[in-house]
Amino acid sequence: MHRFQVRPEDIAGNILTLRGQEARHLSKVLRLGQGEEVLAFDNSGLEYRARVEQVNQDEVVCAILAQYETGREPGLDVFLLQGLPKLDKMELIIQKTTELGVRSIIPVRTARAVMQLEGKKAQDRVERWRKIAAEAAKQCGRPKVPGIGQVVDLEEGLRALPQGTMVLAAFEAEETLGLAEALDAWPGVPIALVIGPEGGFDPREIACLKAQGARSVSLGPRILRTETAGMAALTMILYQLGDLGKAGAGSPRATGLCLHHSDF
C-alpha cells in the first residue's frame, strides 16, 4: 500500500486530507482514485489507513478506516552531529541513517572540511535534505520523518541537543575507548554521535569536545570513510541498546477507529 505524509492540522477527525506535492503524487503520478486505499502518517509516531474518497486538482480528501501505532520507532533518540562531507555523501548519509532510525541530523562545519555551505545556498541544501529525508522515511515505513537541522558551528550543534546527551565523538586515533565500552556505562539517556569529515577532526575540536562532556571513541581497528561511521556507528548503537536485530519489531497495533463506507 502506498503511504503518504500528511500534516497533523490536515486531519480533522476521521478525514485527513493530502496536499500539494502529496496528492499529486497520488493523482497524477500513481493514479490512484477514488475507493484506493493508502497509508498516511503525521509525524506523531501514528499511521493511518485511509480510503480515498475525493480527488481535486491540489488535494486529496480521505476517510480515515484504523489509526496504528507501528513500533517501528526506536525506543532510543540517537542524534547524528555530521562534520560536511564533499559532493553528494550528506544525501547518503541521510537516506541511510534514516532508515536505521536516527532521531536527528545536524550537519556541522568543522576545520579540516572541504566542503563550505553559507547563506542562501547551504538553505537550499537544507531543504533538499529534508525532502531526502521524508522520501526515506516513506520507503521504510517509519512514521517520524528525522528532523535535519540547519548548518551550524560544531559547538553550536552541540548547543542544540537536549539536556543530559551523551555525547560521542569518533576519532581515529583513539586507542583506549571503543563503542562497546562507552555503550556499557550508558546512563539511559539520548545519545549524539558526532561525526568528522573526509579530513577527520582537528585535535583541537577533541579537545573542546571533551571539554564540553563528549568521549572520543573509536570505532574498530579500521578507518571509515565519513559516509561510512556514521551508519556503522548508529547500527552498532541500535543493536546494542535498540531495537535492531530483534524479531518482531514494527509490528502495527491497532489505536483507533474503523469506519465503512457509509460513515463518510
Given for the second form:
Amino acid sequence: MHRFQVRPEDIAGNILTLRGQEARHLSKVLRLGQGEEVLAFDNSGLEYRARVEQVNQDEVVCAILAQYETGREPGLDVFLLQGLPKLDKMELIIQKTTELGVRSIIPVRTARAVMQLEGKKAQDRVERWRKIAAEAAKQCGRPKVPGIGQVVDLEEGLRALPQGTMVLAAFEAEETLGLAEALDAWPGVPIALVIGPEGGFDPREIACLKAQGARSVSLGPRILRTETAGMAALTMILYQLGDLGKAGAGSPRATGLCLHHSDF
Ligand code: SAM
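Switching from the form predicted alone: structure of the form predicted together with S-adenosylmethionine?
Below is the entire complex, every chain and molecule, led by the chain shown above.
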C-alpha cells in the first residue's frame, strides 16, 4: 500500500487530506481513485490507514479507517553530527541513516572538511537533504522523518543537543575505549555520534569535544570512510541497545482509536 506524508493540520477528525505534491503523486502518477486504500503519516509517530473519498485538483480527501503505532521508530534517540563530506556523500549518509533509525542529523563544519557550505548555498542543500530524508522515511515505513539541521560549527552542533545527551566522538586513533564498551555504561539517555569528514578531526576538535564531555571511541581496527562510519556506528548502537536485529518489532500496534468502515 502506498504511503503519503501529511501535516498534523491536514487531519481533522476522521478526515485526512493530502495536498500539493502528495495529492498530485496519488492522482496523476499513481492514478489512484475513489475507494482505494492508502497509508499516511504525519510525523507524530502514528500511521493512518485511509480510504480515498474525493480526488480534487490539488488535494485528495480520505476517510481514516484506522490509526496505529507502527513500531518502526527506535525506542531511543540517536543524533548524528556529521562533518561535511565531499560532493553528494551527504545524500547517501542521510538516506541510509534514516533507514537505520537516526533521530536527526546535524551537518557540521570542521577544520578539515573539504566542502565548505555557507549562506543560500547551504540553505538550498539542507532543503534537498530534507527531501532525501522524507523519501527515505516513506520508503522504509518510518512514521517520522528525521530532522536535518542547518549547517553549523561543531560547537554549535553540540549545543543543539538535548541536555544530558551521551556524546560519542568516533576517533580512529582511540586506543582505549571502543564503542561497544562505551555503550555498556549507557545510562538510558539520548546518544549523539560525531563523525569527522574525509580528513578526520583536527586534534583541537578532539580536545574541544572532550572538554564538552564527549567520549572518544574507536569503531574498530579499520579506517572507515566518513560515509561508512556513521552508518556502521549507528547500526552498532541500535543493535546493541535492542532496536535492530529483532523480529516482529515493526508490527503495527492499534492506539485504541481503531475506526472501521462502519464509522462512515
Ligand atoms: N584520519 C583518517 C585517516 O587517517 O585516514 C581519516 C578519517 S576517516 C576517513 C573519517 C571519520 O570516520 C573519522 O573522522 C572518524 O570520525 C570516523 N572513523 C573512521 N574509522 C574509524 C575507526 N576505526 N574508529 C573510530 N572512528 C572512525
